[in-house]
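Taking the form predicted on its own, here's one chain by itself in structure tokens.
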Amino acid sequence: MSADVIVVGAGIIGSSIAYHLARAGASTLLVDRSAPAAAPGATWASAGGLRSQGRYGPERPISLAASIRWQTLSQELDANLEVALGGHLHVAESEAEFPIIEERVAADRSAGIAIESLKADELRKIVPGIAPSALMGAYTPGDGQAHPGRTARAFAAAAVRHGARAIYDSHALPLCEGGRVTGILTASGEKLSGGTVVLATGAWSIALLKDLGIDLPIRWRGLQMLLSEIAPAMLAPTVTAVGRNLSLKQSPSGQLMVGGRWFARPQAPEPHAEPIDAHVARQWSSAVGILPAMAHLRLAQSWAGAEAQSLDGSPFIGPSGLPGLYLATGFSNHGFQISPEIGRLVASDLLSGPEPLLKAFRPDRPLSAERAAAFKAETILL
């Protein structure tokens, strides 16, 4: 079996890439160690936020294009993705934080993102139950949420409808022969040849790359999520806050989902992780601090997934330096919203020549010293 492109990894990024390649007419093979969006991958663990605001500069045009795609993506993929465009609200809780909101609004407006600056009374029209401490906010009404697992599976299924082949429940090792990657070796020992192998395996990319002699500035982290019992409707937008390690949204089921950069405890065999009880308590308390009505709700579930993070917080997308191997990994907790456009851009990059919007994410780019220093300063508190 052979293909023009073999995509390894059927999370949201790999599945989107496979779909866009197949739709463009490329012979495509999608391979995954389990099934699309399976545990404990980042897509399985994702909160599913659709946030166009507050992005790193080079991501803004990609995020803007993705926000347009999300409006009709369910129809495009012929699947219920549970898209709910209730907006995204980023709040300040002190006057000292106001400049951060103002800078975000100015930067996003300059990139063409529809964003508003809201005062305290305007915040309460969007979220009537928001805490009294919320004094100002940046609001993007076109943002919202979707179901990560459903979306990844829909991309994968649509790829197959467009002619891609899929192999699941099989480990795939990039096969290096004569100084280039020529395909993959499956768990059964079968060699499958491909013109290009795209590695979109998230946290699992680290070990695979090391086996090929590639030391990418990337790490994996276990990040945990919380889910409340079913509650009455109280939150339309997704909510984050300047001074809180928090991502908060209410799912279509009525359950409130609490995320953020809350580290989980690494478990063997890596990359696996489990929630840390002390972090669960602090994570829940942070959500109650911004939405006090949550104090009356019970925690229904907690879980942790494995996320690949680059040392400057931006993904690695492009040729790996080893001929035949292309990378799409290290999305650092914010790949879901941009996934439709990442798939399209990678397909274009592979089939039509260098894609200008991906230049800033090439694996051989110089890392931002400031961003890398801040990233390395993060520690896991156990």
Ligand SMILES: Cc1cc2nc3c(=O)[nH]c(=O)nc-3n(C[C@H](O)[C@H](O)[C@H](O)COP(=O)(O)OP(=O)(O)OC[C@H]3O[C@@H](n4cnc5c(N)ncnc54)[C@H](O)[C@@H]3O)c2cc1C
The other form holds:
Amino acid sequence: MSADVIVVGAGIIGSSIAYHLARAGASTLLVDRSAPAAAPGATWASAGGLRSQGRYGPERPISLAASIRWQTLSQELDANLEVALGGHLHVAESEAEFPIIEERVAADRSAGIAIESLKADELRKIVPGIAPSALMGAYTPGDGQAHPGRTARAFAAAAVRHGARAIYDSHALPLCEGGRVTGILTASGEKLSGGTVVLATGAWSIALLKDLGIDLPIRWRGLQMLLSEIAPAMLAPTVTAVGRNLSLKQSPSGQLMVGGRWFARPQAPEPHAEPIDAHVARQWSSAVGILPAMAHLRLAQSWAGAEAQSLDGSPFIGPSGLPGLYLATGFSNHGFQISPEIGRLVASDLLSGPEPLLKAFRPDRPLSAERAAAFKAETILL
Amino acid sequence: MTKDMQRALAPAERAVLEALFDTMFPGGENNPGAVEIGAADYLDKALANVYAHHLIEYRDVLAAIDAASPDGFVRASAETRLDIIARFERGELAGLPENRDRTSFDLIWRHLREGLFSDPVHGGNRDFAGWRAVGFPGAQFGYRAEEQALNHKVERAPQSVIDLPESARLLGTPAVHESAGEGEPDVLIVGGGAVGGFLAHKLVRQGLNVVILEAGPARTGRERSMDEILATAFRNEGGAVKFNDEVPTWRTRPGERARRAVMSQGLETALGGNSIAWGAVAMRFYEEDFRIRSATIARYGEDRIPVGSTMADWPMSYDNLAPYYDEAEDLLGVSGHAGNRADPARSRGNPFEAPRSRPYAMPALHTSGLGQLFADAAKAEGYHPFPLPAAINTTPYRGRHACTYCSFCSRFGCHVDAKASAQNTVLPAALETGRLKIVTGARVMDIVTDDSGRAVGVRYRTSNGDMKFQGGGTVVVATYAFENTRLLLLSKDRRHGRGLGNETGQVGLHYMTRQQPSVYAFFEGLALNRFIGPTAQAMAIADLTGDHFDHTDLDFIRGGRIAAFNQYLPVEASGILPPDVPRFGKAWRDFFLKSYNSTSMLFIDPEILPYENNRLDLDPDVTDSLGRPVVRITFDIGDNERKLMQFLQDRAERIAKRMGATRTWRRQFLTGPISTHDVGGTRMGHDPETSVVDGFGRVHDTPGLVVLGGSNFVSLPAVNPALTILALALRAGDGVVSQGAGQQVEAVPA
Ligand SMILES: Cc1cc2nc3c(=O)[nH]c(=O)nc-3n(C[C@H](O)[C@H](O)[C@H](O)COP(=O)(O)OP(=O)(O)OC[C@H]3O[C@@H](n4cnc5c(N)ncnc54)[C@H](O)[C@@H]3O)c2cc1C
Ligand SMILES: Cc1cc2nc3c(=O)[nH]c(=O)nc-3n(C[C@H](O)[C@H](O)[C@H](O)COP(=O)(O)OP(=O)(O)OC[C@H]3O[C@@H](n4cnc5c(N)ncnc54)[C@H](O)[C@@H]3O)c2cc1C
Ligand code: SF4
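Other form of same protein, the form predicted together with the ligand, not the form predicted on its own:
After this comes the whole thing, all chains and molecules, with the earlier chain placed first.
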């Protein structure tokens, strides 16, 4: 068996790439060690926030295009993706934080993103129960949320409908022959050759890259999430706050979902992590601080997923330096929103030549070696 | 993919069906009729697909009905139609098909209810009209506690299962294998159900290599959650293919001809077994249950043992089992309140419960409005109500989600993994060791012994019909009471001419199955909202259990449990009627529309004693599709149980009246085997003359063979069996290990 492109990893990134490749007519093979969006990958764990505001410069056009795709992605993929576009709100809780909001609004506006700056009373029209401490906010009405697992499965299924083949429950090892990657070796020992192998293996990339001798400033971390019991409808937008490590939303089930960059405890077999109780408590109280009604709710579930993070917070997308191997990893906890466009751009990069919008994300961009070492070694405070 | 055909019936047949359905469930002021609700569309589509095997029967029935009136059924007056249906129900119409096990009316009535009240994905219940008529919100992710208050008006738009959000983050299907590969495992487990999973987990963590052979497919258990008819009781699809092909037959006494048992709940025969479908009431036995015979004799004298009863003590004491109860509870995650034995009046939990070394891992499920109503009434009657302990999370537990009180619980897989199953508790960790291999689609046909009579492996049939051999150092059979017995009886060798374990003719004896002679209670005008909350969210009393009350002046021994459960789904509920309400017409419709949200059931679990006549053997007449005899159940309750049930029903009725029930009615005492609490058949004991296995499940007459599950039970206390089944399996895990290492473990006498 062979394919033009073998996509390793069926998280949201690999699934989207495979879909766009297959749709463009490329012979495509999608392989996952378990299944699309399986635990404990980032897509499985992801909060599913669709936030276009406050993005890093080169990501803005991609994010903007993605936010338009999300409006019709359920129809495009013919699946219920639980898309709910209730907006995104970034909140300031002191006057000192106002300039941060203002700068964000200005920068995003200039990139064409529909973003507004809201005063205290306007905030309360959107979230009546928001804490008195919320004084000002940046609001992107077109943002919202979707279900990452459902989306990855829908991309993968649509890829297959467009002629891609999928192999699940089998890990893939890039096959290196004569200084280039020529295909993969599956769990059953089968060799499959491919013109290009795309590594979309999230947190698993770290070990794979090491084995291939590719040195990138990338590490994996477990990030933890919380879900409350079911509450009456009280929060339409997704919410973040300048001064808090927090992301907050109300899921279609009525449950409040709390994220942020809260690290979980690494666990064998790597990459794998379990929530840290002390972090659960702080993460929860951070949410209660913004939405006081949550104080009466109980916790229903906590989980942690493994995410690949790059030194500068931007993904590595492009040729790896090793011929035949293409990277799409290191999405550093904001890869979900942009995933539909990442898939499209990577497909076009592979099939029609260099894609200018991906230039800033090339793996060979200069990054400090010293900081890389410290970044990789940074301990997780418990 | 080919589109499902929408119709099987010819237009004339369809017209008769519509007239029939609209007469059985007519439109009224507050409800559309059956046809408008979509019941005829539902059935016509089903007959073209999943119910194609019923098509001929339908054709005959519709023809018989049509022929019963000179102008045809469709043109007959409403009165004539009702009369024809009544004769149809009584089996009096000419040309009705003959069925051995049920009437055609039973079948059509069930299908009509499905068309009215099942999820619209199946083609009926159009625009939720059936659900709207009774106020059922359908497949909801969950409910808030206040929605369970009495008379709370639940304001939720009905929702289909396809629109359920997936907010929880859950594990996928356990990784399984096509074959066990090279080499022999230390332990070969037949049956990947509750026992198989928990035992495997224990063994691999001790360093042993284990293979599980599971007849059914792999699954998460969530595949058919929140779809009332795809769950076991109605269509029994997917999870129960094997069992549906081998449903035991039943008769009440030797000499009778046995008929297909109407298993009220069905049995799951796929990975996880009934740890997926169970209601998860996770309760320990009482101390005295382990010495039921000697304690009865000591207190009341030998002559109080009922005539014909084979009551015996267990080959272990509660204290022997207590650490394994702890272990099982820890793995499952059990919510509950520990009982206060010292001060029953102030006990939040069961004041009669056996001593526990630690509290429950999580607080009990919260008390529903109905539960509180029951508790208050029970207290006023002098009892000590308590919430049943359940293997259902009420807080996050080891990564699993807390219960959302969705109510598609018993008979369903849990949509958020709050209810413990093998796959959401032990299997991931067991598989992670790399020492467990699970082979699915591996249906074990018999156990293979060597020349010395020692069990060395099994023969199994793969899903594509190949026969294979799988060896193992120790062979453990854990396939539920019926199949455990059947496999022993079907496995013969030179030394075991009557089947393995059966040298002394004990296999199949002492079979017991729970009867649930509930008292139904209707509370006119009171909304109970029992369509919220799991079955296990129940308040119960144990004051009348076992020997917790004095039997000196009573004419029976032992007792039972009375409880008010939640979970009330409309396809099932529409079939629950007092004796004076007919199964069709305005009377049925009006009763059901009015009673659906106001009917409760005081669930009675009486203790069932073993009797010498009650047993399992192989049916001489009925086989499964592979031509192998199915299990034949011979079972009746004794006079002791009849008197006990009468007593319990009287007490339950008093509680119901005090709760404010405006009418009550009783279920009959004997309803047949129920498929959830079936025990006995491979009784445990020290003496090979009167038992099949020892206290560790080791078969007396067959070295290397272990049998585990409810079949080993000696008696059937008024407590759900699974926690004790798991505790026994975990204890046996120690025995199997020692046996593997060549040591002999002494079964500890009581
Ligand atoms: C807790 C959390 C919350 C987040 N919240 C948001 C958010 O609100 N908004 C947002 O935009 N982003 C969010 N993110 C980020 C976003 O979810 C991730 O960037 C994105 O899911 C990354 O997807 P991926 O496909 O790169 O990785 P993964 O989803 O981890 O997928 C990698 C896949 O590769 C497979 N694989 C690995 N090794 C092999 C191998 N050798 N052979 C075959 N298959 C292999 C794995 O099984 C896995 O399925 C969040 C991330 C986390 C962890
Ligand atoms: C609807 C329902 C509700 C219940 N509620 C409760 C409750 O609330 N509390 C409680 O304590 N108990 C309850 N039970 C009972 C409980 O589920 C069982 O006691 C428990 O599952 C028994 O475990 P087991 O491993 O012996 O059998 P099972 O869990 O039934 O597992 C047997 C396994 O063996 C497999 N198998 C069968 N034959 C073969 C063969 N020939 N070859 C290979 N594999 C085979 C089956 O496919 C199955 O996976 C309930 C049961 C049901 C059906
Ligand atoms: S435990 Fe039962 S009631 Fe609770 S969420 Fe699961 S299936 Fe629903």
